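Coming up is one lone chain in structure tokens, specifically the form predicted on its own.
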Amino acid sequence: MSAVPLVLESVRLRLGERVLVDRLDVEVAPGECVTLMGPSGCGKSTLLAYVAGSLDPAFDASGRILIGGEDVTPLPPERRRIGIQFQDDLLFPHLTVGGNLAFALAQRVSGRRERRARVDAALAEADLAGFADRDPSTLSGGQRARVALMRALVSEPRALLLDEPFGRLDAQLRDEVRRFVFDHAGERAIAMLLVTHDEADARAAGGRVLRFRDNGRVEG
């Protein structure tokens, strides 16, 4: 799969007459992660939301959402092929760790046996061989951090937004996925917008920092 940059355009988001984000435009290279930082509530994970193509219609937006040079504001979540991880990993408990990854496969690999060579294939990436017919209820916090990540990829997104990924796992654990992360994905080459809080989340993710002020302001 080809790397492409993911582009926001004059983007622009309200919630009634209150203004987020004013005029937003941003390109993010293949492989590059820009970090979105500011209070709660000024309009990061709201963005992301856009990008996503999941915005609340209580929203008022406007701006266009390239990637890889095609305008995907108009198209549903689904048709965008952009991968999202969010702080709780949102594992299926209904699916075993492989029957997750198998979910989330290009809709192109099909058959049951290269399926299964994807998902065994991604697991060994994760340092989880053997672990496809596993209960997601019995893997550490760590585990299931990284079985998202890679259902995530094994999706071949052309961009990963990560809203706050890494907020609820403590400080040995978050490095340990953070690094996972920022790895895979940048070896990857592909495009990451990242929402955090923690300073040091941006410092790991090595990119530039996009800091959301009053009225709409983003600075960086």
The other form holds:
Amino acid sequence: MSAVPLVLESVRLRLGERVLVDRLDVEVAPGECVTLMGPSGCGKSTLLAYVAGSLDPAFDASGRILIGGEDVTPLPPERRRIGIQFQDDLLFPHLTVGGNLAFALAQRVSGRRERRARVDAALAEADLAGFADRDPSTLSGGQRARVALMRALVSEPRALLLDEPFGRLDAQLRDEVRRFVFDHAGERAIAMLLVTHDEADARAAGGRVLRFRDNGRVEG
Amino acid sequence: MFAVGAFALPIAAGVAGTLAPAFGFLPAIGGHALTLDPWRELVRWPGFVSSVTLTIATGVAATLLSLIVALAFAAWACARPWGARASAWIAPVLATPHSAFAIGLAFVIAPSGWIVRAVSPWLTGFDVPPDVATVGHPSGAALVLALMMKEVPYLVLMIAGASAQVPVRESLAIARSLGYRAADAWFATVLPRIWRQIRLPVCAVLAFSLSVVDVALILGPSHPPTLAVQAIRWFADPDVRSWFPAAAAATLQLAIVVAAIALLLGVERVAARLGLARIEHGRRDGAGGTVAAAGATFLALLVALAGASIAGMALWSFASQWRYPDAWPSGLSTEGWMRRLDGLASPFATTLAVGAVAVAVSLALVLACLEFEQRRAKRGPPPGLALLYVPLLVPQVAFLFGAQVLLVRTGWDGALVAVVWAHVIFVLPYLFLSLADPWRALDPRYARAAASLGAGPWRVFWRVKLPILAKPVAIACAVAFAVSVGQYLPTLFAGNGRVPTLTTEAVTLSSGADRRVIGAYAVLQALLPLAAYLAAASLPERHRPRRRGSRS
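Given the form predicted on its own above, what does the protein look like in the form predicted together with its partner chain?
The next block holds the full complex; its first chain is the one shown before.
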């Protein structure tokens, strides 16, 4: 897996007359986590949707998204190889814990045994060895959050978008999950964009902080 | 649960009243001993094997194809913003009775029909209609097509309803970020979670397709016909001895439906295993996209056929002359309508009255059920609710005959009341199914807020819940009214042939009357429920259901 930067190049987002983001240029280095902060409804999550490729067509958007120099803007979400984490862990309830990871695992990892070994290794990395056959609903909040991150990581994303991923966790758990996310994604040198309300998240991310102002200005 | 008893008991009695003569017991016509003679007679009927084969083949094909097309369309629409609005488009299709489509489709696909006319003689050289049997083709293909015209939209709507309970957008976003195309993502992450909720509608579609009578009469083969149609033929035979094989055929029909549903549940288990294995295999070949595109195309074709079917009948009703191979009537006038107005008035009024009363009675029962459920100390739906689905799963022929015997006994046959009651049996479940979700989704804080202002439970019901839910109530009533308008067999049996409605008249006429006359009946049959639906849909929305899993 090669470490690559994520670049947003003069990104502009509008909803009707309202400018959400005006000319945003950011380069996120491999392993870095850039935090986006601002009040509710300012367009932070919309910006992540644009990067992921799942922006609602009601928005007017322009600007390029580059990953390792490749322009992925014209690509549909499934070909961008950009992982996402939402506030809810969104583990699929119809699959086991291992099934959730197997679904994410690249197709080229072939053979049942090989796939199972990769899933087990990912679970061991998350201190969840032996959890493969468990129903996700039997896991604690912290365990679910770790599985959700491992699911994104086993698909070998080239960048990771974190959309308030710690918002639903209680204070104590939040610290633990934060460390888990930044350690494991950082270890793989994945470029990350984090959207949050919580200054502590930004501190833990350790990267630059961009703040959304009125009229779509974003300041570092 | 009075409401449940109101139809569960008669159905049980009806099935018993059909089972007994199937084994030779019907004292009124001289059957006193239990015997297998009715079955011997049924099996000895020369068309027996082909009829059973035809019944199973058309019923299973219509169900499977409808399910595949509906699922494929849902997968196709999930990534398209206007795909979600398609449900508004297909609602009118649902309001139109099966038989109106069947009658219209018969003209569209007939050898002398619209499609042939459109390309003749300039392309085909057919100066006279070709001598092929499209309508009534021994394969039953026309029957399957007509069933699909209604069942695909029905299943699409059920899928949309079930999907509202699942965070579809987020699930798709996750799956797509993992490298799956939208349709594949839908099949892997949404379908397995909504299947539990659409299983029952699929079973209802299967039961209906296997035992449908009116559509099979109009479009199905006649030598031999499907089993349900043959049962009706025997029941209608002046020689009452034919009632014995008729009851045996109706009983066999019931057995076929039960077996088919059991088989479906078995297949479901195997399919679930294979599906999970495929999901865990991580295949991202885009196969779902191909299926989805094919399904969307097929649905578009079905909607076009449905539109052409009704449009063709509307044209016929205004045609003064429409000779083969003209693609368009040579003259249009309202004269035909004027001339037929007297004949149409009475079945129109009957249809309207029976529908209105059946809906009113059902609505009262359903609201009582839902209120009872909310005022009960215990949470969750009360027991016995599953019985609501019985009328949707038991083939009509299997209990209507027995019910008719009961009605004749009590002297109620042919009375308007009996027809209304027979309609309520089928109207009530649909009304309940369409109203239960919005009713239960109403934010309980409205009621609590009203109660804190001193309103008692009845005042809360009349002044808060009902006004807020006016639109869903009206829509549910429109759906229920459409169900009533479309009833053929219950009207025929409970009315003992003496209470003609638009649907019974249209089906009777379809076997050879002037197309201009049939057209008038079919158009009215389609317009009446549509008008009710449009009236309901035009009401302002006062209540937005809480949506789970959606955020800005």
